[in-house]
Structure formats: structure tokens, C-alpha cells
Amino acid sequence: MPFTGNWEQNVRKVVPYIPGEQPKDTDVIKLNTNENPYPPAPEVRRILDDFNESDMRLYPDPEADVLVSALAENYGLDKSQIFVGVGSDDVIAMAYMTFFNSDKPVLFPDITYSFYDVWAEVFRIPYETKPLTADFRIDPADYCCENGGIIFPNPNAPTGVFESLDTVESIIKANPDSVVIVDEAYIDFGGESCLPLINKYENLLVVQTFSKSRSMAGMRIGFAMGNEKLIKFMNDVKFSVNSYTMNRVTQICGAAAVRDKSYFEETVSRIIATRERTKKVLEDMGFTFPDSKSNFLFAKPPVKPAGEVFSELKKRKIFVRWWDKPLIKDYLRISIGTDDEMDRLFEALKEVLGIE
């Protein structure tokens, strides 16, 4: 028998987050984790298809100048205002490292970005969720009250709903104590930024990711904008975990596609064309669902139980989203795929239905 001890008391232990199934088999129309369908920038393409591997033996800028320029002149900002990391789950984990430090809750949605509580859970952060309303939008009086930090998603993820400014602006003004987090993941996708703001209340930072406007879901780039004294602690705690986050050619090829507002633009406007026609689509067949302002829709079927659609739709090679949890368990989320990849999920769920 092996020497057992009790060193398991010292270990630091959480339910992890559990991202979309990746399947293996490449035959499947894959819906499930709300990525772009489109290939990123071509100019993309062409800095792998030259970059020189010599370059590889060699550490990457700490500072990421090449994307942090290109992300500030998009933006219209300057460049101490703006953080990159590796994903926007890295970049909000390092800002719950850096912000998130009272003894008081951290406040978020019940329904929202499942990562947030497991965050809270690995940095021991006390936290509180606070409910939707029953149309699935944030009540702003929830978070009028003391609290170590604010963080939702807008639009909110799994429900796709988008919130005004003017909520937004709401629960920023009344929180001058905390710095409030605003993900905007899926912003591109027809909500208006709340970006603006950064310059009107120093405790706000808005988050941004290449995942899913960008076809960069791969490459893992997520960053940041807001105050620079914001942005300078994130970068010191940053440096003092890792100064060498993003790799070399990461920070060219998002340069490049930054760059690029053309093909950026027309890639958006084709996903936004293709949700648009999958809501009446969806309607049509008695689906219900909250109106969406991001790359995905989440549709209550009609006729069998949603856990039942998504099993009936895996068997045939079909994969979206589903939560065997209260409160959404009535729920699929579907990611918005290409015109060609909607068709066919519309004649499996017909075919699923029993819809002629």
C-alpha cells in the first residue's frame, strides 16, 4: 500500500467550468459554442502561410505594441488604455485578480457567462448572483447596494438579449465604489458599446475577444479598455504572473485583422443577415425565444423537451447548446452558422418536430 497523508486538505478545489463539446469527427455542423463560420482576415492567412519559424526561439513582446496600436487606432483611444491577454477569459480572470480584493460580493446575473462563479470559486472571491427578470433582462436596482465588484455580459450569453446604455450607464453610475465589468463578447453582432462611457466614469472596464466577430477563436485574443489607471494595475499583476502571454505571431495576425474593416464588417453583417432569417424561420415553427443581439439564438422548442431536440439532433450529427439546469432547461442555444449550415438544421428540427 502506498503512504497515504493528508495533503489533500491543502488542495484548492472547484467544480470547473465545462466549455461546448469539440467533437472529434469533422463531418458535424457544429453550433454548439457560438463561433464565427467565416474564416478570419485573408491577410491572416497570408502572415502564417510566411512567418519565419526562426522567429520562434525568440520571446514574444511583453507589451504586445504591434496589437495594442492597432486595437487603439480602431478605437479611437490611446494606447495605456488598453489590456491584452490570451482570450477574454484570461483577461477577466486577470482583472477578478486585480479588482476583486473586499470582503464584500462580487455581483453577476444568475443566468449569464457560466465562468464568472469559477472564477470566484478559484480566487476565493465571495459573490452573489441576482435573478433576470422573467423576460431575461437585468434589474439595475439589484445592484444598487454595497458590493467588491460588478460583471455581465452585454449582450447577456446564454439569452442573447442586449440591455440600453442607459441601464448600463445606470448600474456604472451608482457603483463609483467598484469597478464594474462589461463583457462585451458578442457586441459586434448589433448592440452599441458601451465603450464610450471609460472616458465618463473611471471604475468602468469593457472586455472584448476576437472569438466570435473576428473567426479568431483559436488564437485566443481577448483585451480590455478603460481608464489607464485601470489598465496600468491590470498590466502590473500581468507582469508579476507571466509577462509572456501572447505569442508572436498571435499579436501580428490580430494586428492584421483589426486592420482590416472591411472584411471585419462584411462577415458581421452576413451573420447578422443569417440570425435575422433563422428567427423567422425558428418562429414559424413555434419556436419562442428572447429577441437576440449576438451570433446566436435561445429558442425554447415546441412540441418535445429541448434535452430531448438536442439528443435527437446529435444523432444526426447536428450540435448545439444545451443546460440541464433550472430555469433553462427549456432552452437550446444555437449558434449561427452559414446560410447552407441553418437550412439543414431547419430540416432536422422539422424532421425532430414531426413538422411537415
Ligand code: PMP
Given for the second form:
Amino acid sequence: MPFTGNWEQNVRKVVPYIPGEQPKDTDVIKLNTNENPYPPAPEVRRILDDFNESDMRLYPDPEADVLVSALAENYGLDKSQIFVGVGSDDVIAMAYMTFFNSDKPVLFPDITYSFYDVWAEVFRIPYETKPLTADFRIDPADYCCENGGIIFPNPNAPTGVFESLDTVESIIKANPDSVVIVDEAYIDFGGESCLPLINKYENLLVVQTFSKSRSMAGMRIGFAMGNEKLIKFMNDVKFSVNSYTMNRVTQICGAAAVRDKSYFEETVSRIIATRERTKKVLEDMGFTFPDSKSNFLFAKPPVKPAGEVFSELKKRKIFVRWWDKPLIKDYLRISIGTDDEMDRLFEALKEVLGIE
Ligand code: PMP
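Moving from the form predicted on its own to the form predicted in complex with the ligand:
Below: every chain and molecule of the assembly, starting with the one above.
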């Protein structure tokens, strides 16, 4: 008989976030987690080739100064306005811990990044979701009530819909007593960043990532930009949990990626061009979708239910994302790959949907 007791009553029980599948099979067209189909900047490869034993033996710089400096220069900010973390998931989790400490609910849209409610649950933060309009837009009026903080992605995920800076600003302006986090994971694919507003509003935190536009999802780099005070508060919390979050090689690779602006612009514009072509092809097939300014489309297939199309594509080794959830179960989220990968997707879709 094992020794038993009531220890389970003290466990923090949560329903975890479910990330998109990372198949072991390499022979797959992977359009399910919004990764970038192109390699990172060439200098990143060279750094990895030179990676030496001291880089492994010694602790990394806890301030990640090389990376923070490169980001500061790139965005025209002071280093004190930048926080870096291990992916924007880490940055946002730190921001929740730092800024969302009220008894009032944190607000976010009902259709959005499915990690937002998970963080609220794990940190025991009350929250309330606000419905998007029928065309998947945020109504700023919904965010003019008492709250303990606000977070939304712009462009939104999984819809890809971009809200204008006027909309974003009206939400920030109406909430001087809360921190507003704008999650700009997909901003580089054609949206306009609200970053300039950090000089106007000290309650605005803008979060971005290297996982999408800089092709470095596997390296795990995210960052937040905001007023010096906000960043100091976040660093105080981070240094109270784990000072050495980002490893040495990632810091150096990240800095190199930021410095190569022309490579960044070239790959981003290739993805935008492929996305626009994908919109036309899917539209011709009868798909409907809100306009996307991200590196994915949120598209409702004709003829067959989305769940069935998802499974049929998977059988053909094409992975897209589908959620069996009431508000979004009619849609597939399709990441933009290379032109060749998209052509293979189109062929498979024609077969699955019986389109000539
Ligand atoms: N925010 C949004 C809206 C996302 O879609 C993602 C990607 N899953 C993230 C944040 C986190 O990205 P990462 O941790 O790779 O920076």
C-alpha cells in the first residue's frame, strides 16, 4: 500500500495551453504554428558555427546587454525601455505577474491567443472576455469599463485582423489606471506598430517576438518595449524568479538577426507576397476569411466542414491548425509557407474539396 495523504489539495491545478503539433516526421508541410519558412539571417548560422566551450561553461549575461542594445538601436529606444525574455510567451507571463495584480478582471477578446486565459488561470488572475464583432473586429467601447489590465494581439490571432492605431490608442487612452499590453507577434507582416505611443502613454507595453518575422521560433526570443518604469518593474519580477533566462548563444544570434535589416525586409516581403497570392487562390476556391495582415489566414472552407478538411490535409502530410471550439470551429488557420509549399497545399485542397 503506498503512503497516502491529502497533499493533492495543495497542488496548483491548471488546464495547460496546448501548443500546435511539432511532428517528428520531417516530411511534412508544416503550416500549423505560424513559423517562418525561411532561414534566419545568415550571420546567425556563422555564429552557431563558432560557438565555443566558454559559451556553454559560463553563465550568460543576465541583462542580455548585447541583444537589448541591438534592439534599442533598431527601434530608436533607450536600453531602459526594453525587456527581453525567452519567447514572447515568457515575456507576457512576466508581464501578467508584474502588472495584473488587481481584484478587477483583466480583459481580452473572446477569440484570441488561447494562452491568455491559461496565464490568468495559473496566476489566479480574474479575467473577462469581450466578444469580437461578427466580422472579427474589436469594439473599443467594450474596453471602457473597470478592469485590472488589458491584453490583445494586433494583428489578432487566430484571425489575422489588424486594428488601426486609432482603435488601439482609444483603448489605451480610456484606461489610464491599467496596463495595456499590445501583443504585436505578427506586426511586421503589414500592420503598423503602436510603438510610438509608448512615449505618450506610460501604461502601454508593446510585446514582439523573433519567432515569426525573424525566423527564430526555435531560439526563443521575445521582447517588450515601454516606459522605463514598466520595464524596471518587469525586470524586478524576472530577477526574482530566474536571472539567467536567455542563454549566451541566443543573445548573440538575436543581436545579429536584428542588425541584418535588409535580410529581414526581404523575407518579410516574400511572405507578404505569398500571403496575397494565397488570398486570391483560396478566394477562387470559395474560401471565406477576414483580411489578414499576419503570416497566416483564418479561412472557412467551402463544401466540407473545417474539421474534415483539417484531417484530410493531415493524411496528405499537410499540417494546418483547427480548433474544435464553438466560435471558431468552422475555420482553419493556415500559416504562410514558401510558394512551393502553398502550391502543394492548393493541390491537396482541390482534391479534398473536389474542385476541378
Ligand atoms: N502571441 C501570439 C498572438 C502568438 O500567436 C504567439 C505564438 N504562439 C505568441 C505570442 C508567442 O510566441 P513566442 O513565444 O514564440 O514569441
